[in-house]
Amino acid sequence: MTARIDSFEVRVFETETRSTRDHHGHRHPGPLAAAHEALVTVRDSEGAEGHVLTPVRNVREDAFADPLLRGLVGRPVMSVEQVMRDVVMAQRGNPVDIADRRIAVVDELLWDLIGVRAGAPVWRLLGGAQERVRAYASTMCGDEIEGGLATPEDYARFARQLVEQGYRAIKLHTWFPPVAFAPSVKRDIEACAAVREAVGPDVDLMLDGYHWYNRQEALTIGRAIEELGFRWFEEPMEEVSITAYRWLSDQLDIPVIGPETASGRNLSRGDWAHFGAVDILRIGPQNGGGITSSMKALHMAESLGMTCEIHGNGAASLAVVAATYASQFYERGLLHPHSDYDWLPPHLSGQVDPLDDDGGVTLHERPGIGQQIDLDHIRRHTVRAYEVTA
């Protein structure tokens, strides 16, 4: 008998964090503090479970339960394409509540459940191309913290530390508002130059620029980091104009990469590739509609002779990077001189992406997506919950 989705459960629970967000949403290091996160669980008709952790804002009941989850109860677990097509059709009628990030939660849930049922890691079920992937250190954005990432010299010092830790590739996020002097073309170029001088020519460097620069500002930065031998230039302009990005790509020899934040999942990436707006595609499971759409973008990129880099860290991102040969790196971050990336909050029992001495991550063999969740801790610290059934 075909296993079917029986129910969903959402738990909001208390945990701890060592980071904060500014009012533009950028993450910075912070003191140990209480926090809330959500666990979403899917159960099938044979009693198997899949789990996904997600920010609380993604699982608000009126925007997640009835418009999205309830219609999926009773659907076949193994029919991801069928289920996700229905989810996307529902999004057309309710694009505000059924955002790509909420679609991603459902998609990752189903893949975790499929992996659990199969007794195999999802990255192997999706293709199993790479048992070890290269990682790059992805910094937090610049700040005004003493000893943090406040100056080009701070970036250079931190880059040397990252190389000592084993990284062979580093991506810089420079200064964004609300930092007082941001954006600054001059400051960004100075930081890139300082880092290149600090690590030498053999470390791969990338820049994720402030994404509200205009064409001329982006061109100035792009030409500067071309001279510095950077590997790619990411998101320097708002991602609403394919024309602007095509113009920039045509002017530069350094590969331009994107789109990261554009809506439309894998479908919109087709237009970016077709019109030559970027040289390297970009998508991520969390903000690109999930594992299914990310895999479609990866395979499309391969068919066009392009690479497709995956946005963000975590178990789902690691799974899709390892599934094919279309990605060159796994993004490990966000990193900062005052932040310990390997610190575990109490609801996790293990790190999904431990770094080896040569800047790589070896894939796990755990069934499902692979995140090591302490379910007992979450149950003991649940502050509210709801269930969705037929």
Given for the second form:
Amino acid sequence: MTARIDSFEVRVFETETRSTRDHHGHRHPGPLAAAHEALVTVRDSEGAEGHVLTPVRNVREDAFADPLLRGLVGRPVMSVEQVMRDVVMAQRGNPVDIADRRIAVVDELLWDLIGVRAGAPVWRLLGGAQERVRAYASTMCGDEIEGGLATPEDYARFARQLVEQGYRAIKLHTWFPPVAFAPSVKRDIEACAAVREAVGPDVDLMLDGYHWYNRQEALTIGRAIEELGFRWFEEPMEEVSITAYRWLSDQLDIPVIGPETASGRNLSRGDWAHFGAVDILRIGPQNGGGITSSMKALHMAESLGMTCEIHGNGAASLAVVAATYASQFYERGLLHPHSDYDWLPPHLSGQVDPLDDDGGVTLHERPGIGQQIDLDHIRRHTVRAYEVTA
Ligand code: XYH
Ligand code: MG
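Swap state to the form predicted in complex with xylarohydroxamate from the form predicted alone:
Time for the whole complex; same chain goes first.
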């Protein structure tokens, strides 16, 4: 008898954080403070469990339990393709609740359970290409914090520290709203130039524009960072116009990379590749619909002779990066001079992505996605919970 999904359990629990989010969603360093997070658990008919951590906003019961989870009870655990097809088809009639980020939670949950059942790490089940991946330090975006990321010199100083910590590649996020009211092409280029000057020619550098520039600004910055020997220019403009990206990519030698958050999962990535809108594709498990759709984008990129870089840090992103040869880097971050990335909140018992001395991360051999979750801590600090059964 094949194992079937028996039930889901959702727990919102109290933990601690050392970061804050501004109203545009950017993380910044913050004081140690209480925070809430959610654990979603899937149980199968043979008692095996998979787990995923996710922000509380993704698990609101009225938007998650009935529109999404309840219909999956009884489905075969190992048929992830079958289950996910049902989930993405349901999105058409319920686009707000069945958002790509909620789809991703279900998909990661299934993959974690499949890995646990197989007694194997998910990155190996997905292909197991890379036992060690190169990481890049992905900075938080610019701010107005003293000794933080307030000036080009701050970025240069921080970049030197990152190289001392072992990083061999760094990606800058510069100043965006609500910190900046309009893009400053001049200051952004100054920050890139200061970092190149600080780290020398051998460190890979990338710039992430976070959809902030118009075509002309993007072209000016793209040409400047081309001169500075940057490796890629990420999400320079809003990701709704393939035409604008094609216009930019046609004029720049530096690879343009995207889309990071465009809807449509792997299907939209197909169009971006087909129409030559970018040189390097991008998708991420968290906002690209999960591991399954990210793998499809990776295989498509590889089949077209392209690379596909994976957005975001964490266990699922790391698994997807390591699964094929189509990704060249793992995004480790977000990093800031006043924030300790390796600090563990009390609900985690270990780091999934420890950095080695030469800017790499060696993959774990734990069954499942590999996140080290302290389930006892979560049970003791649960503030509310619900269960979804047939
Ligand atoms: O700027 O806070 C931010 C975003 O969170 C951003 O860093 C995002 O992950 C990204 O673009 N990564 O590549
Ligand atoms: Mg990005």
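These numbers were taken from a predicted model, which means no experiment stands behind them. Here, rigid core means the biggest group of C-alpha atoms that superpose within 1.5 Å across both forms. Residues that one form lacks are left out of the comparison. Residue numbers count along the first chain shown, from 1.
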Q.
Which residue stretches between these two forms come out as moving, taking only runs of at least three where every Cα shifts by 2 Å or more after core superposition?
A. 180-182
